[in-house]
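A lone chain, given as structure tokens: the form predicted on its own.
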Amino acid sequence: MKNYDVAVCGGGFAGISAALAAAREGKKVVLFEKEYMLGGLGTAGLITIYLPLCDGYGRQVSFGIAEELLKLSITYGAEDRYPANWLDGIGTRTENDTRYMVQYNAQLCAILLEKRLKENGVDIMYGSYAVDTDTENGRITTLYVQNKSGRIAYPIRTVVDATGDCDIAHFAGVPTETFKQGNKLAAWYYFTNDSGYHLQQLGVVDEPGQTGESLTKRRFSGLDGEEISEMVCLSHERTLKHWLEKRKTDPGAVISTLATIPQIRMTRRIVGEYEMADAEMHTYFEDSVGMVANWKKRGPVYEVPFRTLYNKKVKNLIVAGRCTSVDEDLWEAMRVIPCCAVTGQAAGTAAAMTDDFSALDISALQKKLVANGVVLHEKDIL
């Protein structure tokens, strides 16, 4: 099949950011996405809240493509949570004010993300997902992709694993860890009524200050096909039950949109050259490739070490998104959209520069990131 400089596996916000970054460095990029819309959990999964780019105390910490995609998602207006203090400069930005986050329309966002990738020359392969690799002398040489055409072998120079499940690393024999706590059940859906179009966050809630409700005591690994199918059926069952109860007081309510992928947050991650811990907030890392905040609480800022994105066992593989190398406590903060975009931009830029991440000149990578709007260190926040 076609030869590409960079293959990105997974079309969520991490993969989109990686593909954009690599393409903007002049590389020939392909993005493989198993669904037929981009955005992952943020669109097909209906988790349509672009969580904060700020630390909750008035300082923006995530920049570059992370901010670009937030603004892109509300090109035609926000559904809710429009932060006028950040986007329009109206009001103040203190610990008592709205954080830099938005709620967007899933379908519009997916179309706009596709358009942005196509404008930057990225080839998108829908209905396509990696199922295996050939690895030789510490390098992935071939990526096997399954789609309607069958099983296709792609010769590979560099791979970005943005699958969310660390699938490519797993196939290639890179050390990984699974999420030991398991995932709680979620059943988010949209409904319409006389007052408009609404997001119903049922079960697990991804929003500052909210905890959600427990729909079942069962936890889900997200790595077993039979279990995932059972989870989706339970989600649909809870949705129906919730809607029928809602109709008793709101007879005009109609379910308008269901998630088309399971709402699984964390499954498997890489064991990188460095594992970042939740306790390392406000820690300076010389090899930082960007910063992220903690969506669950105000205050923490984390610099992201480049070493959390790869394991030198496989030289030409880098990860982005929710499968970077962090401890169990930090994983919950690192899995969300802004963090996926920050690590995606770093991974894609690095993939455009080298096919051996352990030998990459970090200062050269950092210069490119800074030139593209990224702020690397907390001390540099204005």
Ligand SMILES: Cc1cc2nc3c(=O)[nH]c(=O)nc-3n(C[C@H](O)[C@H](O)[C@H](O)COP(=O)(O)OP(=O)(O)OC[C@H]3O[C@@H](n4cnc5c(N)ncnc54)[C@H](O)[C@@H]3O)c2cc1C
Second form
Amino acid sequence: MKNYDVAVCGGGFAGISAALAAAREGKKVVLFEKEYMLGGLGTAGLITIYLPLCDGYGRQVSFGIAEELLKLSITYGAEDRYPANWLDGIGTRTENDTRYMVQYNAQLCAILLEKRLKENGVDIMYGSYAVDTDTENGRITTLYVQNKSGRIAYPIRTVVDATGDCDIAHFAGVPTETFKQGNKLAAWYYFTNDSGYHLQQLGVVDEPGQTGESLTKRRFSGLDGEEISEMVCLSHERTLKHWLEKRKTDPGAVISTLATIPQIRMTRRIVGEYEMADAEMHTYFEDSVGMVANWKKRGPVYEVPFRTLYNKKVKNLIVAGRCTSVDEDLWEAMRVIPCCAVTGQAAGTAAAMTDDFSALDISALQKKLVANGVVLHEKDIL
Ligand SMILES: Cc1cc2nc3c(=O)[nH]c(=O)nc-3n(C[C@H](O)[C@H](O)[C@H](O)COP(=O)(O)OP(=O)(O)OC[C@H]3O[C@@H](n4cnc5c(N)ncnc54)[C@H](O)[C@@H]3O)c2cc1C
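Mind giving me the form predicted together with this ligand, seeing as the form predicted on its own was just shown?
Full assembly next; the chain just shown is listed first.
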């Protein structure tokens, strides 16, 4: 099989950011994606709201590829929530203004993401499920991928686990944690009616102030094949019920798009060299690789320590996206699209530089990130 410098598993926003970053460092990069489109939950999952890059008080905190992909997603116009104050300088940026976020078209976004990766020389392997690893002396030596050709063994230098579920870390024996509370059912879908094409956000998060009802009392881990299938069927059932109700007052309404991957928020995450807690907002981290905001409330800013992306038990594996090392409270804020792009860019850049993440020269990594538009510390934003 072909030899690559960096193998990225998972083509959601985290994996895409990692692949782009590694390829831009001149490395040979392959991205394995089990579906036949890029974007993960952000496209196939119909989660089309790119949450804020700013803190809600007019300060941008996430930059680099996180901002590049937000802009890319609305190349041909936003579906909704266009932040004119950020993109066109219209109006002011204060606590009462629109945050720097957008709603994009999922299908168009998937095509544009694919084009951007190809322009940067990334090999995309669709329909390719990473199913196992061989490890030797604390390193992954082989990654097994299953696709139409059968089961293929890829020799490995470094792996970025951007599967969202920490699959590769789990196969390789890296310590992981699961989401204790379990996930509520979601059934986001698109419908068309006389006034256009609309996102229906059915199924809420566990947050005070979130509108909408819970679709069922049951919680889901997202890590059991049978349970996931039941969850998807339930979600389809609720979609039908919701649409039948809607049709009574909106006879022109037609269900137009269903998610093709399970809409599950938090499943399994790595236990990294450091576990960041929600209380650590506004904390200076020497090894910060970028910053993220909190979509739930205005104000908090988190620097992301590099140590939350790896565990030295397996030297050549790094994670990105919704499975980094954070506590249960912060997970809800860290799992969203901009944060996945921030950790993706850091992981991909690091993977281009080393095959032993615990031995990486952090200041050299930070220099590269800064050269590529990332701002590392809160003290450096206005
Ligand atoms: C109901 C719901 C509402 C949400 N609302 C928002 C919101 O409004 N805004 C927001 O920003 N975020 C929201 N989120 C969270 C956000 O969508 C995701 O957390 C984020 O998109 C995750 O990106 P990721 O790249 O880490 O993972 P994913 O998007 O899950 O991507 C992982 C990719 O890896 C692939 N994959 C998985 N396992 C393997 C494997 N073993 N081999 C090969 N490929 C594999 C998957 O097919 C997928 O494409 C929501 C999530 C849900 C479920």
